[in-house]
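Consider the single chain below, provided in structure tokens and representing the form predicted alone.
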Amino acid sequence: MSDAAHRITLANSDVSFDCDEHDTVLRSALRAGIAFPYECNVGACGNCKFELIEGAVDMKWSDAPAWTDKDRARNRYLGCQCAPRGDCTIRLRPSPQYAPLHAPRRVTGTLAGRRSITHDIEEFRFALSAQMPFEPGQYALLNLPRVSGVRAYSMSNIADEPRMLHFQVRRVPNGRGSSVLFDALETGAQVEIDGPYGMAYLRRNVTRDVLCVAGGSGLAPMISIARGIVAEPALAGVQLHFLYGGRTPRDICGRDMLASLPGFDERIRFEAAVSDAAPGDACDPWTGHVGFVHELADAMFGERLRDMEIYFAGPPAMGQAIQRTLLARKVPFEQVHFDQFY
């Protein structure tokens, strides 16, 4: 334990862990193997709230959307956004499902290369200073220069290259994080990377057929899931259906990555939907599904959705629509996997 580390104790238990001055209560707990509930890790969802019983903490982002006036009045804080000033006692209810499969670690990532995927999505490849084991579908936190706070990006590769992480990032208009990645970070630049995190990882012990639904940069974790399925011998008999949704035909991507995997068009199927097919290229008109990707999923599978293991990632509106569709089809909750970034 460093001189700047403080002891955090869970109320009414003998469980405690250390948190240094550069860490947060949530992430230091996960590093210690404690099943601290969370999802987004960036102050938006509120799933990592705890009650401060003794001691004092500093909020790194006092305007975090998930930290309300009611929370302040009740001495509740976001685990992902606060660091202790000294030893503390907190109240929270650990849940076994949040126990980390791989303890998160902080490493240095060196930008090794990048490539374009669409007009507004690029893949950034980082070489790591140390190994970071992770499960297909998980994400990491990047501490980017001149950006306040960390940014969460999902890996698109799998851990067969133990010192490489690939991130597929969409340029967000006026987005500080994506602007740095796209416009300021040059090959050879170094950033701190913290991970892995996330609960929407590939369930290797489940042999149901899989449906992956992606939109935008939600492509990354779904491609990672697909690659993980192909690489896992226990899932050799699983059929993978991969759906991608975009606004226009030029937004559609992912097929080439799946086509490079063994079993494409046999056990791996790709379909895409666009919500706006016009104006299109007269020489290459859109012949696929027109509408939203959740509608495509429902039309293709209907009641069969209840028999599938389902992973999805993408824009908030897409995620909410998929959840409504799956709820209407009475898909068991334990068969649905996504990380809540909104």
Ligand SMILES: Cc1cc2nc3c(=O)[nH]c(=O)nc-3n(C[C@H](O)[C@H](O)[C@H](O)COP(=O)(O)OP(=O)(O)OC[C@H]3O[C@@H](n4cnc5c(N)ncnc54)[C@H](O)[C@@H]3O)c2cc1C
Given for the second form:
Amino acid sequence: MSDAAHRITLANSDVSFDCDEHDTVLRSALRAGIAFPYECNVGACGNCKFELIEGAVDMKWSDAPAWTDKDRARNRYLGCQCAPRGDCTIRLRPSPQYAPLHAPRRVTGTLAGRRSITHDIEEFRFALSAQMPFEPGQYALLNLPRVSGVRAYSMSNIADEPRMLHFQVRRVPNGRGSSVLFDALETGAQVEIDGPYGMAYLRRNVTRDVLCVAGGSGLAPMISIARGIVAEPALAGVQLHFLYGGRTPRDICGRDMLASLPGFDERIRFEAAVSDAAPGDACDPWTGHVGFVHELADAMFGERLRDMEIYFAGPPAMGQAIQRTLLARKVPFEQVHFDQFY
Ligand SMILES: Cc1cc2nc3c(=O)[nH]c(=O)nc-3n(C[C@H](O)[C@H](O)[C@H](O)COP(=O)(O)OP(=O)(O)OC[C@H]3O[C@@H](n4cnc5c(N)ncnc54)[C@H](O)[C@@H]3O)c2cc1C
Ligand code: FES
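Given the form predicted alone, corresponding form predicted together with the ligand:
Starting with the chain above, the whole complex follows.
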């Protein structure tokens, strides 16, 4: 244990782990292999709440949206946003599904290159100081200069290229983290990257046909899933349907990345929908689907959704609409995988 690390014990158990002053309770538990429930890692979902029984913690982001007045009154904290001041005892119910497949680790990433994908999405490629094994569909946390708190970005590559992570980031108007990535980081700049995290990873042992649904910045994890399917011999018989939704035609992307994979247009199929086709170019009018991507999924597959393994990523409104569609179609919960973007 380093000098600045404190011991966290789970109440009514013999489980304990160390947390250093630069870490959070959630992340240090996952590093120790403990199945600590979570989802976003950025203070928004509330899945990582625990009750503090003994000791004291500091909330790194006291305005985190998921930390309510009721939580404060009941001594409940967000594991992803707090660090211990000394040894602590906490009440938490670990849940086996959250046991990390790869223990998260902190490495240095050097910006090695970037390229434009659409008018507001770019790919950023980081070379790592050490390996970070991960599953297709997982995400990492970037500690960006002059930005308080970390930002979650999903990998778009797969782990076949050791020590490289690719992220596809949408520029968010006035967003602090995405602005630093787009405007301030030069090639060669170094940032701390912590990962992998996330539960919406490719299930390699399930041989149902796969539906990936992406919208906006949700492209990256779905592309990683597609690449993972192609690279996994156990999934050789799986058909992949990839749907992408955007607001206007200039938002649509992803086809070229899938087209470079073996089996495109045979076992891999791509369809795109725009919710607003109006500002079309008279010389190059939009001829694809018009509507929301969850409507496209329902229209294309209907009852068949129940027989598919489904992954999705994108803006919260898209995620909620897809969940409603899948619920209405009675798709079993365990066939649906997503980490909500916040
Ligand atoms: C699991 C997951 C995966 C994601 N993957 C992608 C992806 O692949 N591509 C992509 O473009 N976007 C992705 N996002 C969204 C991304 O993390 C950012 O929310 C987005 O880029 C906007 O960040 P910003 O800093 O530009 O905007 P801001 O509005 O400045 O920041 C918003 C984000 O930062 C967090 N935040 C704000 N202040 C603090 C603080 N003081 N301390 C801690 N956290 C703070 C918020 O919870 C929110 O997540 C993902 C989000 C999640 C949760
Ligand atoms: S609020 Fe901590 S994991 Fe989402």
